[in-house]
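Below, in structure tokens: the form predicted on its own, a single chain.
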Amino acid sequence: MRWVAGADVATSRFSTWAWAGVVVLRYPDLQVVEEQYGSAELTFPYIPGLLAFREIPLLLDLFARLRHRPDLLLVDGQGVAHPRGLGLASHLGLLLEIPTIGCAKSRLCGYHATPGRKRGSSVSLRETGRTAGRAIGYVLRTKNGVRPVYVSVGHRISLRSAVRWTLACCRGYRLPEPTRQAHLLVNRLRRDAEGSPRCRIRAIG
């Protein structure tokens, strides 16, 4: 493992624009080596569970620009822990053919117990419905006492490996460093654009 990437998208409350970012970090020291970012006006409507159709076109453009091809990708979104079994992380992993982990801040489906409060504690996220009880992810505590994250398989990785790599990419924060850096990047871009003296959202990058 040499390059680990994180991807995230931020949207505006005041317009139909969105900002996407991909950050590549060197493993294991997790130093940022490359950032790609951009913005665009969204054309696909907001439909819960179908965010991939809004966000993936922006992200694919950024991955096409990368000079460092990631060995692993962490996405701020769901993998198979999705009502249709194919969230943003799975869509993106399939299109890029990169091992991909979904690491979401909230649960989209399924049920689970409460994990222990120490870093590394986890419980399985179980599916409901016809395949009730099947593990579709893990609820993972990445830092002592903070809210857990929801880890699931995106593409070309096992669930246990997804949990192991998520923990390996954490550096004292709730979010693993690749998605944390991507989250910081896109929200900085959004704030800068929305705070423009011209009071107008504009393309960046």
Given for the second form:
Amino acid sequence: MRWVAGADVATSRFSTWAWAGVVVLRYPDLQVVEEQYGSAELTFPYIPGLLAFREIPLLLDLFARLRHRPDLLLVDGQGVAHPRGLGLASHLGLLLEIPTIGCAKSRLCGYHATPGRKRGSSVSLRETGRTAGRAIGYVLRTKNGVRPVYVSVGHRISLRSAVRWTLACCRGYRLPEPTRQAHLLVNRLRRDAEGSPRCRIRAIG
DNA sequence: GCGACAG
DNA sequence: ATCTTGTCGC
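I have the form predicted on its own already, so could you send the form predicted in complex with the DNA?
What follows is the whole complex; the chain from before opens it.
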């Protein structure tokens, strides 16, 4: 394992504009070695279960410019823990042919117990419906006392490895570094473009 | 019909 | 996702 990437998209509250970013970090020190980013108009609305159609176009453009070839990609969204078994992380991994992990901040589907409150504690996320009971992911506590994250297989990785790598990429924060850095990047871009909310009010008033 | 619902 | 300042807790 050498290059671990993270991807995220930030949206505007005023328009359909969005800022996307992909960061590549060196493992295991997790320092950012490359960033690719850009903004564009979103052409698809946010519909639970169809997030990939909204974010993938932007992210694919960024990966096309990437100088490093990631060994692993962590995505801010679900992998197979999806109603159709094909969340953003899985869809993206499939198109890029890169191993991916779905690392979402909240649940899309499935049910689960409450994991222990210590870092590393986890419980399985189980499918509902006819095939109820099958594990489709893990609800993992990445830091003591904070809300857990939803880890699921994205593409070309086992659930066990997905959980291990997610934990191995955490550095004291709730979100693993790849995803966290990507998140910081896109929000920085959005703020630079729109200005802070307070500034905006002062400009009007 | 009703409630749930990644970002 | 985005809004939004200070504040309670480890």
